[in-house]
Each structure stands twice: as structure tokens, then as C-alpha cells.
Amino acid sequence: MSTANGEEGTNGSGVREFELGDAEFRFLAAFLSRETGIVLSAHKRQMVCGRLVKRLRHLKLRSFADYCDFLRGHDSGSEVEHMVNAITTNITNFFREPHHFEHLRRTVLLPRTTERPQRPRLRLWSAGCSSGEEPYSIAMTVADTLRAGDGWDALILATDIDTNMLNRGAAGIYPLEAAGNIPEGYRKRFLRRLPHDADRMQMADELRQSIRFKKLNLHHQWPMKGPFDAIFCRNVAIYFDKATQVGLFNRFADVLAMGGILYLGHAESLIGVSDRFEVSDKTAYRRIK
């Protein structure tokens, strides 16, 4: 989990080094909303200050006003990525909300095992994948359920706006204690101890080869067309306003196969937001149009 350090804005003597004024916060909030769709409410002001002071120091800027001017400049394109990496919060673990993975196995995967095409196709998407625990949980579920289905063309797309998190996910290396939520059978089959570091583990090659980690800003154009059999987008839409949510879920429906499943976070709902889905299970929605 990324958290803001309460002392980040100080110079070590308790005196605040950088102050984020009202005008500067409004500019940064509007800038982030325009670039990513993320909405920053007023109570996030200190968090924004705490997370961006390292960028000001790195750029040798004297104030948040200077940082805003820098973002307005024509040469600030690469800074957008650094800003987003600093601001976004990443909270994830393996098999978070385990009922979703059981639903995926029972509702999406098992019915496909009866198919007999020469090379059956399966496409799943983890949108807002953070450091990779979610797509690896999906990959373990797929590998276990389809173990008898040789020849499957099964791929998992894992996207996030935070490039630091994507790099961690692509490496597939995690602290050993992170494996606590992984079922024992999966731990034995899919995890590898690192020979030079007994406190860390790496995901098996078969899992890493089944996942494509890609940077994607959900607010921008999507290069993929689908169709996907299921999409996980959990605890992402809560950062968007309702109008952005309406557009996002409509785009998800467009790239989901008819009858495909959209998984949301426990605090998210499609009620009053989209009529293109019906409830399939707890925070699991089936595309119906």
C-alpha cells in the first residue's frame, strides 16, 4: 500500500519546506482528472503534498507554484508518468475477495472445458492490476481449472497506469509472507524460492508467460478490441466521478463478449451507472447488451 508520510513536506527541523496552496491544489487536481479521470477531493490535499515533494526536490523546484508551471510547459510529458506513479495508491494481495476467483472458475472457465475446437481461445483482463497479485491469482485459477485442456490459447492482459507497479508484476517476485492467501496446493505448484534470497519467491514460468503486463491509462484510447471473456476492474472506479464511470463501464461492455463477466470491488456497483449488465453474483456482472 502506498501511503503519504506526514513529515514529507518538512525540512527535518519540523518546519514545512513546501506548502501546497489552494490554487496549486486545484490546478493539480484538475490536471490529474484531465489526464487520468482520477478525482482528488479537498481532503486529499495533504496526501498530494506528501507524495509530490520528492518530485519537487528531484526537479530542484522551489515551490508547488513552480511545479504547476513545469506541468504547464511543453517539456513536461515525461513528468506526467512520475506524477501519476507518486499519487496513485496501490492496495492489493493474492486472491483478494476469493469469491471472485471461485466464480471465475465455476462460471467462466469450467463451462469452457467442454469445448472441442482445435485451439480454444480465452482472454481475460486485469484492469488496474497494480503490482500483479490479481493477474497471477487469475493465472493460477486458469492453469488449475484448464490443466486437462492442452492447446488452450489463453492469455491474461494486465494493465495499470503506474509503471513502477507494472515492473514489479512483470518480474513476478514477491516477499514470502505475501503467499499467505495463496491456497497451499497453488503455493507448491506455482511458487519458486529464489536461491539467493530465502525471503522472496517468484511466480512459475508458466504463469509469467501467460500474462502480458502493459501500461494503460483507462481514460485514454484502448489499443485492444477484445472480446474478453472476463474483466477484473476492482477498486478502480471509486476514484472516478459518475460521468467517468458511465463511460468506463460502457467501454468495458464494448470489449466484453456477450455473456462475459465484469468483476468490481466490494464498494462498487453498476446500479444507476450501466444497464448493459445483470447481476451474476456478489459484485460480478454479466454483459447482456
Ligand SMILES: C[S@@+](CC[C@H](N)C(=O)[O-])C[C@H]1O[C@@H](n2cnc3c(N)ncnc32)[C@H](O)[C@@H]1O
Second form
Amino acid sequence: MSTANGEEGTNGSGVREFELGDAEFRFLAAFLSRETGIVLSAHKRQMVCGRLVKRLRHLKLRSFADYCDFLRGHDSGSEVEHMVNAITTNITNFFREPHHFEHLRRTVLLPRTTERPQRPRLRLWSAGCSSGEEPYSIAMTVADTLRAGDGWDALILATDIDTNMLNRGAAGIYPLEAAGNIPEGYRKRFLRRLPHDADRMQMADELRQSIRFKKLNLHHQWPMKGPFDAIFCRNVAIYFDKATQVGLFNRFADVLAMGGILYLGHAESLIGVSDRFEVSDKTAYRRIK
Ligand SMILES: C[S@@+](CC[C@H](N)C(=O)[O-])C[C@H]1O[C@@H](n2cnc3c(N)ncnc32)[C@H](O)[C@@H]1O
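Pass me the form predicted together with the ligand as well; I've looked at the form predicted alone already.
Following is the full complex, with the preceding chain placed first.
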């Protein structure tokens, strides 16, 4: 990462401006793990240094030791949010791992279309939604599969710990090149050009109204009880240790409907982590207990 001020952590002439020592790294790693469940191994030290340097500059602090003292202090409440926002890895994309959206259509949505209740209810959750590409991909799949006239009570909950990402998701405005991953038919149907901004587009109101963006730390208590028809928690638990994963997947099972689906990232697995699911498809798990 580089800035107008040179490489992160340097003063622009290549001289390192802030050093992150062992004791400070250990403190920050323990602090972050307690707050978020994210585990920072030793090789992440440079990354942490680079991402937090702007916080030190903003707070006009002279060293990471001062920053640690600041976090220990009583008035550090809002700094915790800035720190978490700076440290989280938010890489995402529209229709990332597209087989999941096809599975959602085939296994979760289509079977529901034969039901005949007055107002069929559908609840989906994108847990660790980053800047919104994942919940919008879910929303496009839902809008394309369910007939609007059938009176669906369909809602997508999109949560993340990172408030900057949630604000982006709620705005639903993305650079044009990001749309490249959206199937062409959906692009035509669900994207709007912005007046006076040729480089970005906005998701249609129909989609934005079907998603609720909310701040939620997966490590804390959850206000919602479910039951959810499907939960996407992809490329999030990979940053947690095994004990945290075990607890998290157990809680997902508690709020999933029996038979509901949990989607994980391509490098994540429930094998040896939870016996409350069976494999439904590649990194898609069905709740059985
Ligand atoms: C790599 S992104 C994954 C985005 C999306 N699910 C995907 O697969 O494209 C991981 C997200 O998890 C969020 N996250 C990390 N720890 C979290 C926690 N304890 N509670 C809620 N969200 C968390 C991060 O802020 C980040 O936006």
C-alpha cells in the first residue's frame, strides 16, 4: 500500500516513521482477538503497522506504544471502531463463487415457489457482507427467481463489523468495472447510471429495499433469532481460530431453519468443526441437527 506520504509507515523518504515493536504487536493482536475474534499471526505485523499508521497520524501520536496506551484509556471507545475498520480485510466481489448463487436458486428458492401460504416468508443473511457485493448478488438471484406478484415477505440481512463497508453497501454505488462480474441480463435489469457520474453505477431501488445493512460483531450477542433459510458467511471465519469457529458455526445452526443452508468461503470447511451440518454441495452445508 502506498500513500501521498510514501510507503505506509515511512516518512516519504523511505525512512520508517513508526516501528511496531513485539510488545505493542502482541497487545494489538490480543486486543483485536478479544474484540473481533480475528487472529493476527506474527507474519501480519507489517500489514498491521501499515494499516494503523494513518490512525497514529490522525491522533497525532508519536509511537505505537502511545497508541496502545490510548486504546487502554477510558475515552478510546470510538477509536476501537476506527482500528477495527482499518484492520479488517474486506476483499469481495459480485457473484464471487458463482456456484453458490446457482445452488441458492435451485436448492433454497425454487422449492419454496411451490408453497401456497398467503405471504411466504424468506429470510437470508449475509454475515460479514463487506461493502455489499455479496448481499446484492443474493438480492439479484432472489428477485430473478421469485415472482414479485406472489406476495413474498423476503428480506436479506447484511451485517459486518466494519462501519465504512456498511455505509458503502447501503449507498449501493459501485465503480463500473466492478459490474463486470454481474451477468449481463442482471446488469441491464438491476443497475442504474448515475447522473453526472459516468464511472459508477447504483443498484436499483428494488434491490436496496430488500436488504437491511446493520452493524453486527459476530463475536457479540445477536439480536435476531431467525429462522433463516440460508446464511452466507464466506471468507470471514478464515480469520478466526478454531475454538471461535466452533462456537460461531454452532450459533449459525441455532438460527438456521432445519434443512437451511450455510455457505462458506472456498478455503473454509465444517469438517471436524461441526456435526450439525451435512455437505450439500461444494462449501454449501445443510443443517441436519
Ligand atoms: C474478506 S471479507 C468477505 C466478504 C464477503 N463475505 C465475501 O466473501 O466476498 C470479510 C469481512 O468479514 C468482516 N468481519 C471480520 N470479523 C468480523 C466480526 N467479528 N464480525 C463481523 N464481521 C467481521 C470484515 O469486516 C470483512 O468485511
